[in-house]
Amino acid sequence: MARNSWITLIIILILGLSGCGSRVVDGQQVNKKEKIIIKFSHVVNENTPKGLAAIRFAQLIQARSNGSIEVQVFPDSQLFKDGEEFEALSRGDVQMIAPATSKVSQLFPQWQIWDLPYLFPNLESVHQIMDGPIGKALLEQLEEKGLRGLAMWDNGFKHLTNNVQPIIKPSDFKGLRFRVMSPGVLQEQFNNFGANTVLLPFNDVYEALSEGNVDGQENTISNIYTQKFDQLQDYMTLSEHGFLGYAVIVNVEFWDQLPSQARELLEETMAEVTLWERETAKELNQMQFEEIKKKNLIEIYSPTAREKRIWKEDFFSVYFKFQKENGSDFLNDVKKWIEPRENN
């Protein structure tokens, strides 16, 4: 995208942030006793797809409710780390969170489907699953824990960075220490190739990389860029090996106590913002990748389609582990939805 578009996006972000800042302090026009307050906590930077979407959602709700509903956005783990959000939501300390699907998988193992390496050929196939019966069924699982899933957002596909050597083939992983956000599939995919994994919350990754406690990590371009991982790491492989998505979740007890008109407004606006978020994710990742290339601080390797096919074949043990825990029927159902998209 042109440089002017990038500047425009930054201006929009700044304006949005100034509006958000004014909403989290006292002195609003609406009587607080009449206002519905929704604290929206997340762990990434404001200038990411999730961060921007949270701000947009807050602004639209503020305008459409005439100030009677206030969504206060707290980014960058200002309130809680990514390993603390579910507990905070259950306690009522916050009313809305948007954890990575990998975090949700610690409660519901089938959610690891989003982490399987090279399962999704493109973002269209991801959205097909999210918006179809499988995605809806996964969101419904949250009810078992007193949670309500409102939407599924995305941040695109993940890439690899490290400080030791270029990762061109699977054997290059051997001996490297990689940060992962959760156990299960994410650990298995690295252990499968002889790497060591370290579980760390997102806000601890920068320090771990800078101090050499881990050699590398996996993430989307927007997270690599906004967290300045490209300034700490020497090598990046554009592997697109895994997908990074988010679930926007509220506490059921809080949700059910809202007036029906408020729930309807929140749901309609969330559906609108979700479409906007997905498009923004695609554009923002591309723009920030161009910025990373311009800085020229990290050596970038782009695997060929053939190399990616070889990698996918070598990830067999990861799929075997997933099927053993969740059954082959579920994985086969997901593949049936993907195949038509893959062949288009």
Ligand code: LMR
Second form
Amino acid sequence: MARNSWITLIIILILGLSGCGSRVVDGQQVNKKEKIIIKFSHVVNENTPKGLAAIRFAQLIQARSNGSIEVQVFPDSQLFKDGEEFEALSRGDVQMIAPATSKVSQLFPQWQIWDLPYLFPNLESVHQIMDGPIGKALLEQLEEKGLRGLAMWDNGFKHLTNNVQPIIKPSDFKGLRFRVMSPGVLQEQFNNFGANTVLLPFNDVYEALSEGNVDGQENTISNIYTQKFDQLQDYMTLSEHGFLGYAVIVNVEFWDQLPSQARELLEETMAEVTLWERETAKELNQMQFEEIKKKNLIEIYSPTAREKRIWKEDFFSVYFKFQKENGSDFLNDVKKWIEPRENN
Ligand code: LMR
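Having seen the form predicted on its own, I'd like the form predicted together with ligand LMR now, please.
What follows is the whole complex; the chain from before opens it.
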């Protein structure tokens, strides 16, 4: 090769290499290429325990990853509603969801344990199960369907609202139609008292109540307040009959291909936000209850301990059915974790 040709080739190579080099070290290009986007879809309002915790998680991750991980939160069923979220996660249309445990129970029936009426005397006993070996085993069940449970969050205990009459004793349920969020235990608890149930996604409840397609529903104060059910319904019984909590879930395939540092950051931040979420859930439900009282649009009945005990005893058949389907050993194990606290 002639000398000039060698020089030209070397110049081309140098330019070429430096061009490649500049593409690789270009900060913007690298960030764009490597930026991890996590779409976090949920069905409730932003001003709820889940809604606020999702935002906090997104903000902390943004700051701690220097913007290289972006959690985009989509509240209010903006992307997907109940019944669509799991498939969207499996398809990779979203990377994180936080459905109610009742909805997880449609895939894993033992998760109905969280729905059993009056099983948990207080939030501490809920957390004991969540944070102990039973909670861990329940989260591990998700792996069977390619899902990973990162955390469990609270909303709180549910109450009853309806448009027909104050609900004080079991016979007051008779003939009423209640919206439920999932089949099984939740349906059974109403059928047990002679009420009917209609299965509806969360974002259809307002319309169903306003059009009279259902007479009532069960939910936490935070959901009742933010969905304005107190403006539609005449009676609320502070029954605290069942717990509403969430599983924060990712798709295993997505999770496993993340760099280990990213997974560590997400896990650590999730653990921190989970503690914050529990406190926030308690405070927010209390604050929003005060707001509901101030608005004074719904008649509120607070049952006595004796009235609650009567309900609890009358829920016998719901427990019986759960045990038949999920084994009495499982329920007994859960009770063992709860009872020592109750006896304290
Ligand atoms: C409901 O469907 O009533 C709740 O599960 C909504 C939620 O996510 O809190």
